[in-house]
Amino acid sequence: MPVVSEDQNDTRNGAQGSRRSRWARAAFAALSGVIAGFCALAVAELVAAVVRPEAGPVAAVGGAVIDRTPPALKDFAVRNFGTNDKLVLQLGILALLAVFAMAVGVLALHRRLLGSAAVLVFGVVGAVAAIGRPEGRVSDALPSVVGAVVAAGVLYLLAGRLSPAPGPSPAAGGRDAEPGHGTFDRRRFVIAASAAAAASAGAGLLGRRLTSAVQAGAAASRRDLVLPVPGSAAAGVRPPSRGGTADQIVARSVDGMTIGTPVEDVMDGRDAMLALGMNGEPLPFEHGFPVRMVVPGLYGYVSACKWLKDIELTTFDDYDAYWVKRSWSRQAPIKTESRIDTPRPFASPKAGTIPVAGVAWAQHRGIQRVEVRVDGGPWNTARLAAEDSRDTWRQWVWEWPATSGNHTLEVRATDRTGATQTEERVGTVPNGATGWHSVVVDVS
């Protein structure tokens, strides 16, 4: 049996101990990134909500990512998130910098000017976004920028604290440790690093509550608005007329975003307006309070400005708004469309009398006839509902004798121009989506 001395077994011991301290040192010095990226946010939003919220990182990012997606890819998130699209949005972006950070608090284990460098880095993409917003201006850049330079800071301050301690090392024969092979002072990294998580925690809730106060004057401003009697349900509004080069109204937004309508639309006769109220109240905050544009019969990409900031007459030549920019048609009017709302998709009814019965619209043309057939058959006129406008959805319902087995219900609409709706299935891009809508049942 082998005899392994004691300065052997110190030896292995020293070597042991060694690779536990590189491994700790590491996931601490990803710890360190991490609270530096925390830091650079609560920092950025502190500064956001002096400047203005949409100016930090996270929305101007989000933004920016969201200007340069492909429309598939938003018709993808639209159809899985539906209305949390964004907040998905956001939260991957949060991961990607959540990664980003703990490579970067690796890296300024070894190289801290480097990792510093790194944060920096991160800031003038913020920055840039932010700037490279529609509604951009020089001083968005401030909280990306403020950001970053205190989070360089902190992840610089936290990486010194991981530098190892000269000792002695068994391995070295007594000598005093190269660097990187000694131990480092935990306590000291922990008081360093509680430090910045509390300050930058306190940062950010300072943050929230002066971004809170803005909202809070919103509110109050919507709550102590009294709206006047209308003159009529819906009345319209006419833009002022500029002469024969002008073709398109654009709509802006606070946020950026532009509308632009057509004028021959909004001056047709249609009850197009500037809504201030609905349902006997100011604006929600999430239908666009102040005031927003509603354009009946046309898809709301080209007429539906929430959050409104101004109004340009101009021409379609001159100016291509948002969505044009990105692929969509210029022009986009309601196509005349119908779907089934009960029985909903693979429902298990009992053979017998069963209501099939959805909505219909084609605005600014009304509904004049719905028709549904099964299994490929004659198609059979449903009973349609009272019409309240021609720019509202019709309900409609038909009444089938359905039988035990697996059928496939389709519905169809025509229009009071006499144009059925098309059996032709095309995509949302670019000006709206077409075809039959279908449901399968399986009646027991």
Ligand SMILES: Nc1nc2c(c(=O)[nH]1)N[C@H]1C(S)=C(S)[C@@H](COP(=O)(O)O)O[C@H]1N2
Contents of the next structure:
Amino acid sequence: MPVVSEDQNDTRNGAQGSRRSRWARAAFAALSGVIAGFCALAVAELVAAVVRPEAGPVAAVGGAVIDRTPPALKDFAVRNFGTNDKLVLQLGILALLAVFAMAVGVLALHRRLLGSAAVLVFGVVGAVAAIGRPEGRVSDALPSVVGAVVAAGVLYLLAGRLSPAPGPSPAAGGRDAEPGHGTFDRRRFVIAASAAAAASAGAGLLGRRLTSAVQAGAAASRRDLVLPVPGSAAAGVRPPSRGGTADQIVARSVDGMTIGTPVEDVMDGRDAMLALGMNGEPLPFEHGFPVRMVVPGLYGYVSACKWLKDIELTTFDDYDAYWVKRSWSRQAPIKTESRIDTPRPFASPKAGTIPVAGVAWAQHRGIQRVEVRVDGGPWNTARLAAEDSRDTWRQWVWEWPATSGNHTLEVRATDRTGATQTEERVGTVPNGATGWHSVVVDVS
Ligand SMILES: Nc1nc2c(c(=O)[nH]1)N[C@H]1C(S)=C(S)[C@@H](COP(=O)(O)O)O[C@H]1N2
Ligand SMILES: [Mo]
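Let's compare: the form predicted alone is above, so bring in the form predicted together with the ligand.
The next block holds the full complex; its first chain is the one shown before.
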């Protein structure tokens, strides 16, 4: 079957065709780069499925980026993308990778060895990111390195298919290729590229399979877990005789998180617990299956280690946990806070009686009073829902006799120690935000 190569068209159509041919080769070169990139990721994910899923390059680079993102940018991402922030980050990484892959593909067209070697740089980036993760180990480099080496080989091969065929090309029906004129055999390239893409897809699917087999195993063990009936609604740790200079409990998780909790809080009789269940069933995976810590009254980053692996008794002098290393406070009791949930900001309700309602919390101290005021006027005491326990949120409502116009609603809570929520506004770092929540509404 005679196959017409790009270049034979050129000889027929002259200079215009030749230019078109050069563009076509560049496009094919960019495509080679993308295929090599796809191959790198697929192979890396396959190896990661065997070695350790978190060591896969996309997760590792994503994690490394998050660790190095300035707080302001992190806040921006959380504000704009909410719980999709990690997805957006991963898509961003993939988009950036695609651009680089195209560039490397074009480079390989001109400098085959150099372009292929450039792929290895990505392997180094992935490897460094994976090893640098908390709990990272040298073997975590394997997925990125193997992926990059295989991809470099693939790019070298594909770039070879794009180089001018030496001498008469049998695929071109025996016609002489003109040396230096950019002849390449499209069919041979397409076959090689398709094979590489298909093999990569196969590797990626196999990796997925392996990972989902592990997930299925975890799901089965969760399904088979029979929760014991608790002796009380919540049974806290009872203090043994105190002793020793130890003042910090450090919990470690399988995802490399470390969380340090004051021994004093865990042992003071509150319902500190290792939780196996929630709402009458085994913990959901995202909340820490098979076991997590819960200590009422302390923010999650100092108390609530999920996917718990081990617990160590140590001192605050000797060890700083994950977020403490990142400029958060060693100790972080939950602050007395309240929030307006309805009406929503910039709502336009009708004049009349409007219920203003929300939640307030001061875990382990309990909520004593919630007050609401309109346009900086006098405070009005809200009605509180029954208290489930002083460790739980408390709902509140105040019936507002609303008149038409623009109004600002503010709320503040007072806990059972008599302390009233501070008006002073501070951000979440280093130990939790403060300030009064306000909502502006336009009553019609
Ligand atoms: N292993 C692990 N545990 C963790 C974290 C984490 O990133 N990894 N985040 C902590 C933080 S900051 C909070 S607020 C809670 C959130 O728990 P939840 O997902 O059950 O609400 O988990 C805590 N425990
Ligand atoms: Mo948190």
